[in-house]
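The form predicted alone is given below as one chain in structure tokens.
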Amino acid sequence: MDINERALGLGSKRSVIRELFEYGKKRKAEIGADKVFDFSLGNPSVNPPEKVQETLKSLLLTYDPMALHGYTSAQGDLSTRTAVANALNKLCDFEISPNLIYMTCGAAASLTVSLKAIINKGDECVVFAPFFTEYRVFIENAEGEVVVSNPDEKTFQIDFDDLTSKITEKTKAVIINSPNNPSGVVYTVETIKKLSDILRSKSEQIGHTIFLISDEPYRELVYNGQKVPFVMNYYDNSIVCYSYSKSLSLPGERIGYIAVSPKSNEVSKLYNAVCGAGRSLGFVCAPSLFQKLIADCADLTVDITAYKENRDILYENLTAYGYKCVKPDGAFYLLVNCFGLDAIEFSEKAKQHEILVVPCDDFGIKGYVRIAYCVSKDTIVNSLHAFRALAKEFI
């Protein structure tokens, strides 16, 4: 069959989180929702904003239906990106042009367009260890290289020794995640700092720029006053890619956006090439209806006293039974040791216990599995005698 194999493959197979969260509905089905410990899908429990409800009731009721649901500017409408721009420089201390802003749905989107913009085939990025599991599709597709740089195990901060051996004359760029997912770890302005430090002068040494790619869903996500640093402030050569699936609390409504710094080398162009690139992918014209809601609400972040409680219930009980946890300053991943034990094959032995947790090899580290800890408090505390059991096996 003339068909793209690729294509074929990545449509045969589902990503590991997507396997286990399509066997945790069927089990679900067999047994019971209150049995089956999901912990697979890192979907948003929280409710939006209650202004995100009242926004979506009023534009649907006193907007002319047709400029409600019309196309907008391919790169977003203005009143939009400048809402989005306002709320960044107010957040971030920054001061970025809303032209300088590209609506896009989601944060897959906001990656796969600004890959696209700047990878040529053969150039390579270099990801961080452990990351979401789509870079490495999102980095081929654009006809790129992935490069595994892997962490400091103690913090999980960048190993900067290992990512000085892997960026070589091909390097166009690096994906950083902070707070991250899996692991909940939030970089510190001093890694941002040597980071920076670190591209600048490689960039100066192979003769080409390096580009920082910032993927920031969790940004507002962070516990006990801990400040996510914002790259524009430490590096020039930056894109931002950005989604409010967890700030507030949207992640099936696919809306986010890019911010290009007005610091980069020949911004104009850099921009251009970010519109082109959604252009020829078809991503233009993000969502009208929540490209109008965002206008009003681009500064809000959802409450995440839930996430924080849910965290420190999870963590504080796992750590009791035994297990060796990265505890997270951000989002809503707990990352967890194996015992030793493959991760798959423990993954396998939680699916006894009704405990669905992801193995972390697809994510760049063995031997640790994710439990996405963004559900009801009540799986939380149910789940305990069932972790509880599991560690027996191994303690």
Ligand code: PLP
Given for the second form:
Amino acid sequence: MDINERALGLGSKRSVIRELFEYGKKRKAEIGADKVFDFSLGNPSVNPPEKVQETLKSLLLTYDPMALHGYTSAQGDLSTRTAVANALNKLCDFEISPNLIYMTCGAAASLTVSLKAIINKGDECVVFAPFFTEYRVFIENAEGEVVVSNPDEKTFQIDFDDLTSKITEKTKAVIINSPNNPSGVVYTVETIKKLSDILRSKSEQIGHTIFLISDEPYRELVYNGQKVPFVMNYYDNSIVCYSYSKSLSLPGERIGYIAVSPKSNEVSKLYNAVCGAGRSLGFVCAPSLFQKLIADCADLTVDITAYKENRDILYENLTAYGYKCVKPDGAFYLLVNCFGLDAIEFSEKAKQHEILVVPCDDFGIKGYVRIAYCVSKDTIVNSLHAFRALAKEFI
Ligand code: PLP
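Starting from the form predicted alone shown above, please give the structure in the form predicted in complex with pyridoxal-5'-phosphate.
Okay, now the whole complex, with that chain kicking things off.
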């Protein structure tokens, strides 16, 4: 059959995370859900804020249904974009206009649209390992080439020498993700400043703009009173890709946005390209009900106390058992070294203890697995004996 080979390839093979999640479902049916310690998926486990639930009910009860469920402007309702801009203006040293916000179906759409807006065939896009596996799919969909920059393995911050060596005349963009999936690492202000300096000087050297795409679905999920530096304050040609999937625990509702920095070169051209890319991909008019919800809830965040507690229990116990873990400051993932074993083999061994953890090879690093600790505290506590038994196989 003469169909698109790339699409066929992507659709025929499940991601390693989905594969493990499906295995988990089967295994839970066989031996009981409480016996399987499933850390495969980044599905939030805390409720959306009370106000989100109340706003939703009130919208359904009081709003004219035709207006509630009807099409909005392609780039989103002005009232929603105004609420988003107002929320961002609290982070920003300058004003962002609602006319530079584009509402999307979550961070995946924000990234796909942003990449499509700036990449021409053969342009290179740098991603920093470990990176969200779908970046490769999104960049290649925009006909760009993926270039992987390896991290400083002690801190999992950017290795600037490696980055500098990876930027070429074809570099069009770099994507950062802080707090990071899968390491939980938060980039410091120093990291963002240094990255910005390099991108500015390299843009000048190669004679065209290098865009900084900041993928921020975990922006508010930080644990030590830390603040995630807001990239637009440091680098002019930046595009923020956001989602309420994690910050409001609404991953199934598909709502997020793109914000274009008003300081970007030729900013109105860039925003128009975002609108055009959204149009060409069919990502117009993000879900209307949830746009209206965001108009009232753009400033809220879920209570992250439970995630912090899970992180602390896991990190303290796993390191005591001999695991080497990257200390996560944000998101809800823990990156664990596999005692020198291949990550796929280690993940298989973990399965024998009914622990489901994701091998990180597809995230661009070898010898690590990811634990998504956005699960109940009971799952964390009950899994500890299994983690201890697994470690004993190696030490
Ligand atoms: N970017 C990162 C780093 C993620 O972890 C995820 C989802 O887990 C996404 C993007 C996609 O987010 P969304 O579900 O809002 O499309």
